[in-house]
Partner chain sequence: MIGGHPPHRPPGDVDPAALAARYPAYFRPSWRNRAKVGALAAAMLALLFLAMVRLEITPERFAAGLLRLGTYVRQMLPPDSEGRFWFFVEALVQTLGIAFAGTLTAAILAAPVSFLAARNIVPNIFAHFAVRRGLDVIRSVDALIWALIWINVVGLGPFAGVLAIICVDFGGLGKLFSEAIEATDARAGEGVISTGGNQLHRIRFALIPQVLPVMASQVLYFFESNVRSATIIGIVGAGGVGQYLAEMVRMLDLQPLGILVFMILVTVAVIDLISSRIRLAIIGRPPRS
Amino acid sequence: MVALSALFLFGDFDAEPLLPAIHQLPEAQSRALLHTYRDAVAAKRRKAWLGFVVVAVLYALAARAADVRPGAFFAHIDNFTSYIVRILPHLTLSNFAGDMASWYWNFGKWLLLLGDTLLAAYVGTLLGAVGAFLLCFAASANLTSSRILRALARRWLEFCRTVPDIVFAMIFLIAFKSGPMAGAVALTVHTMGALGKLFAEVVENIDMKPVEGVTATGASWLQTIRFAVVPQVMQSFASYTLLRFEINVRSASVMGFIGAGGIGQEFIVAIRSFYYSDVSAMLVMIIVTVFVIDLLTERLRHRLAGAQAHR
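Please render the chain's structure by itself; use the form predicted alone.
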């Protein structure tokens, strides 16, 4: 015991270290492992190159079928840049206010048309969200046992979102003639289909324990949705609806190109008439509006997501 204590205190520096010895693999086994590793790396590289070649071939075929020619793009890129230069306004510091007034000479009318675009997007988003809300529960597999009802709801939502909104607008223009109403109805139908799918997916991922609890009390199907499902999904529904409103503002601007009213209709007239400064003026108004809506809806969506995370 005394000898062990002395060894602990003063140490035996001449003794061999107590660390376990690292044994080296036999030469044949090391070569086999290294060969296996190199084969695995080579196989991974071959797969990566094969994937790259497949993507390149598909790109070439798609570009040929769609008549997309990179050579033509670079040959005529100067037309694009020259058009951008032509639509830029002539602003000077010495007469900035006067130049701005000249640039936005028709600001009042453009602002009213932009308001029409926003209202069409708002109406289309609101009515479409209501339609999606009413249909999403019937399209959810965890709430609707009837396959026929579920299939009907899903097929209708698929039809609404498969047809592009601008095609709906062209169809509704025949009925409503020109004006924002055709655009609003088109956005309503397309929004119903797009939001209906998202809403149904949210419903299918809810916690089913509250549903089972409410059902056990003898509640009806509608009462179960009201008290067990809606409280779980409303914040996600609101977040998706805000995102859709942002998308619909851009879509409503484009629908004006075909006569569905709003600032898009005036915008396409300016492009066709070569009113360069008017094109840039309206383009800036649209971009700023979309930026502001994007910022506001993003902040609201994050606040809703944060509130949902803290529940």
Second form
Amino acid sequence: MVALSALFLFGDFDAEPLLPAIHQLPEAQSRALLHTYRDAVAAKRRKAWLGFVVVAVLYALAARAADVRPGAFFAHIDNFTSYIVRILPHLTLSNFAGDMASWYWNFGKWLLLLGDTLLAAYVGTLLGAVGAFLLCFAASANLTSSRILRALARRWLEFCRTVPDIVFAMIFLIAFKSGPMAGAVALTVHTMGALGKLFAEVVENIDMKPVEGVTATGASWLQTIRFAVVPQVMQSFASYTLLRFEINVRSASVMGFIGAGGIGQEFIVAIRSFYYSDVSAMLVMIIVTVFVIDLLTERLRHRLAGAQAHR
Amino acid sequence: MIGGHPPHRPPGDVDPAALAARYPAYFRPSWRNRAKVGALAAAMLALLFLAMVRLEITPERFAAGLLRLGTYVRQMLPPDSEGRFWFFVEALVQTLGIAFAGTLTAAILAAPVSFLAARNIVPNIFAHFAVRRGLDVIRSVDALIWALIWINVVGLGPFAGVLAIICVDFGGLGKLFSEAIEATDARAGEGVISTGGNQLHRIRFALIPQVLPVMASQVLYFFESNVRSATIIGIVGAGGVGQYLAEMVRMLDLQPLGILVFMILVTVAVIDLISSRIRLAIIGRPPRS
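Could you give the coordinates for the form predicted together with its partner chain, as opposed to the form predicted alone above?
Now the complete complex, all chains and molecules, led by this one.
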């Protein structure tokens, strides 16, 4: 290294190009350089192999713990294809309308249940976002100097997002005694935790100059947040909330598995009772709904991002 | 203020009225904007109201439920595993196994497919569009639904859970991987091609070094979230602690339930900590202001 930089500093650039000069490095030095380089590469290789072995061992242990049986999988894979074939509807071209009608014989009710699922996701997302909005400022290090208040807000948010929403739903189900409300409240609590963390991260990355400016005019803590912080973070908040709505629609669709209403409840009944064509009918409805909502929110989020870029 | 006061500006320097006259747009309330925001808020509130009617959410029921919840929380105390502590540990290990085996298998399967879904590898718009949408369809089915389907194939137990996680993550990781591949710097690939390398060389020496750290951190992130998913996948009978959770909630067996929930919280927190350490080591510490 030293030899190279000396060459760079004192080499006679006008007289001859740099490259031949490197070739003229004294034998011992060039061998030392090469040695160092090989060592560095070998160390990197060793590290990569070590990582690979660790991951492979963990993988084997995990497969053992989770009872992974590739043999059983390949032996029974025809069950999967035959299951798919069985749930496929019987559609013919000659009587397409009639076949569709008999496939979706209960369309009105399923649509209503799907609507309930969407509404539960909506309530959970909206109220959860409001809760996260109220708490995220207290959880941000740059706005809240009280260590205790910050720790309280953060631990609470952590608890809310670590317990899976469906576990909350099970607990609320015994407390509220009925379906869809428990699901909506569970989504609210979980969303509050998940969004609260993201919101707090956004708030911690704001430009502090407007905050200082507003504080300098004698504004209170709340006024500072209203006029210096909220305008900076609102678009990111909206974008994260839309993303969360997509996730919540998916979660809400399975809330019914434990009895929390919506399309999931009807779906699990169909699966457990082997009403094959009903399974595929509802599955298609769920997939299409999730798909459309993903597309719409993605469009909205891009528009929000565009609006932010043009500010 | 060390080092004296900042230069003081005489109060007469700023005349609000003159400023308002000069920049009217900043001082006039924008009624159009206000109307827009107001209409949006009204629509959202109306939808919320509709939802509360449809889902039968009422303040009275909420209050009664909270009261009942308070009693249940009191019944969780004192925590008592009723001799099932080691069963819980075993189930938690199984849960971690499901999450790890599922995530890693999904990553191994998704990596080659994601190259097909990337615009800069497969320029044919129909090919990569079809792969993308296929991944989207797989992804839009929740893990619990996949678990139900796989139970029909391989029977009850954790293996069905692993297969369910593989399916969901195959869709999710395939999409994220292909986006990472599309976000790479094209110049490295052009460099490889210019020295006489072929397409495979380009992928091996220009693309993989760029995307591998991103992929690894995404896999870790999915692993974290799958530990959470794997705790509930047992509700439908696909292994892990979910089976115990569902059973104890149904039986109102609240003292061990408290222990189990606490154990899940600790496990998830530890996994998050380890995984975020590794993630930061892989991608480097993010710049913090």
